[in-house]
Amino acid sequence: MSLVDPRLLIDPLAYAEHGYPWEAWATLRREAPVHKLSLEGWPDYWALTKHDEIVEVSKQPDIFLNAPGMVMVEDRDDEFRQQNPIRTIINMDPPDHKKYRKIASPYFTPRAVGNLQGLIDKTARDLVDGMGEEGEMDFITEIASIHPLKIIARILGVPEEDEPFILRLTNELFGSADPELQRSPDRIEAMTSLFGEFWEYFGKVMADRRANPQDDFASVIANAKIDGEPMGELETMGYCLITFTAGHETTRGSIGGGLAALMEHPGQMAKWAADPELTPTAIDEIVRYVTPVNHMVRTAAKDYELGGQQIREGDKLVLFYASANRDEDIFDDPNSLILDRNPNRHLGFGIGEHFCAGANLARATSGALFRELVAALDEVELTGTPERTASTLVPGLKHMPIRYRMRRRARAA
């Protein structure tokens, strides 16, 4: 018998029902931190739940691959990745994957995020001064999905007036066993239709930014070459997609998922409110706590012992970040939110040869609109059931509502 019901930790719907499973979390990080498991429907494959053998299998990419899928999908599903062999980053290993990463990053520096700091400052600002004095809502769809979006749809160069439909093919994409958000209940159907639509928008953008270059990510994508050859179309198509849909929904967890936070423990806000300086640590600390990315896969290239289980070529590798991130060995308190927690050791970006290109931006993202919400925001409260998305990779909350109330600033002119 298993130590955990492994549903609780593989099926998307178990997010969905119960939240994270951070008591079954706990059990397998004290008796068993790595840890076979076994459900109907899925491939086997190793649990991995503290810090140090996730560090450890990180930074060996030439013995624990991407390849052939980074997250665990049910045996159905592979028909599908089989036939839609769209290339990301996050898929591939050494040597392309430097190859590859190297277009994005000069682009993703503290410097180039700088430069993008006057727009993501005046779109938290609007987005906040546009809640008005008092009111409820719905955290998620009204302000945590908007400001991601807004951000990098003008990376992507995406015009604002189609922002819902990338908003929608991108719930459907990362909801795709959500039954609120899934385009079909029938999976391929629905990704094979979801992917046509995707690959049809972003084609005439790659096109555009070919035939006019301007300043902006997509026009780096779209005339990229590697190894002095353009990018091929399937790697294009994946560096849109891993910008818009990933780039998006991580910052979207974060910012739900670090309000969430705050609300239960008021006396952190309050710390927040008062020193705005706090906001480079108290942003990571929501990262450790949130932990939207909440695992991925390795398979194994060839036998090795890891925490004294025996790992054979071909098995598969769970790396559960979150129960990482509540770590007693790592991490004092693990399971308080503590905004000037430091040192912060935690893998919210991951870590090694993948850790997150977008750290930055999705640093400076959230944190501007904490900035905002934690200076404007005089009483908040939950005023129902926050519901999260049905997914094992990213499953924050789909809907929060709130009720709210605003002290009064004076703003500059």
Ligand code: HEM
Second form
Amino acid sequence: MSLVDPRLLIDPLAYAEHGYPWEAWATLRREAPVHKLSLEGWPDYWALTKHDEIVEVSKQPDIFLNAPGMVMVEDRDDEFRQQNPIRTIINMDPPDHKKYRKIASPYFTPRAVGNLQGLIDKTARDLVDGMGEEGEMDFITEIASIHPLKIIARILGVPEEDEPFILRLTNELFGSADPELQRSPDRIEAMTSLFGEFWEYFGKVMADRRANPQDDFASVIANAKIDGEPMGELETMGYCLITFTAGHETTRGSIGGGLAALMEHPGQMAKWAADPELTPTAIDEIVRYVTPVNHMVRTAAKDYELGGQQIREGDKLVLFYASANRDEDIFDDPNSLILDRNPNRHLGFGIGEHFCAGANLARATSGALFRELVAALDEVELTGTPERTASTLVPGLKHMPIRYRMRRRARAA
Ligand code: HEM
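After the form predicted alone, can we look at the form predicted in complex with this ligand?
Let's see the whole complex now, leading with the same chain.
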């Protein structure tokens, strides 16, 4: 008899049905922080649920590898993964990883993100202004999803008219197990045609930026060099894929889940509205509380003893960031949203070698949106039950119907 129901932790449909398995994780943190689980149709894996062990693993990238796969997939999908060797930095290990990551780093420093601040603020303001004085809407599809989409689209050279197309591809990719979002129930067929479309679209963008370089990230990756040679096609496409997918779905999760959390903590929302200076700590607290990226996988390159358990070479370890972010030994009152929490050693952006390359951009994007939103909202309530995407990786909200009324605000021209 297993300590917890393994399905709750790993099956995408369980996330759609029950949400994040907070109780199961609390049991594991208390009784077995490094615990081997088996579920038919999935590879066996070690569930890591406490902060300490996740940090220990993340800081040893030579022993705990991101290749061959850094997310859990069912046995039946593993073959597709092996046949599609698109290389993203999140799938690379030392020594390659650092070389490739260096290409993106200059574009995502706080200073470089500062250059995008005008665009980010205007997009946020237009969206919140567009909500009018009062109304009802699906906050996820109309706001949470649109703001990061527009920012990522601009930096990746996607014109406004193609945003719906790109949004659909991202939804189909992350929602591949979700009956509403998936392209087809035949996952192999769905993924093959999806990658084909993605490749065709960004292949053209890359060719254009090689011929006509501009001041955007698309031009940086299109013209990148590794060891003095142009970056390979698999890696160039990998960069487009990771930037779009890692940049969009995650920030959407943070904005959508963030508003849901604020509705559960109205006192915190009022505090933020009264004090916009709270934004930097508030944004990180939302990432901790929501943890849009639920897990990542590492594969052991050699035998290793972890938390009193013997890990064998080739074993898979699932780092449940969401569980670590509620670790009672690290956070006071971990199940409450405390916007001025400081320090906040959350793992919502990962830690170590693969720490989120877009964290500054994510903070700027969600910060701008929430600054506008909390200042404007007078009242907000749910008008239906929020629905979650069936995913183990980014099980964010896909629908959240709300009714709202705005304060009257003087707007500078
Ligand atoms: C709230 C929003 C976001 C969250 C919660 C988030 C979370 C994460 C996490 C947990 C990782 C670590 C993966 C690992 O442990 O292997 C990661 C990596 C990464 N993220 Fe983010 N992310 C967010 C936004 C963004 C944005 C906006 C971008 C870029 C436009 C981005 C680009 C990346 C990239 C490129 C990596 C791979 C880094 C590497 O392997 O060295 N992310 N992200």
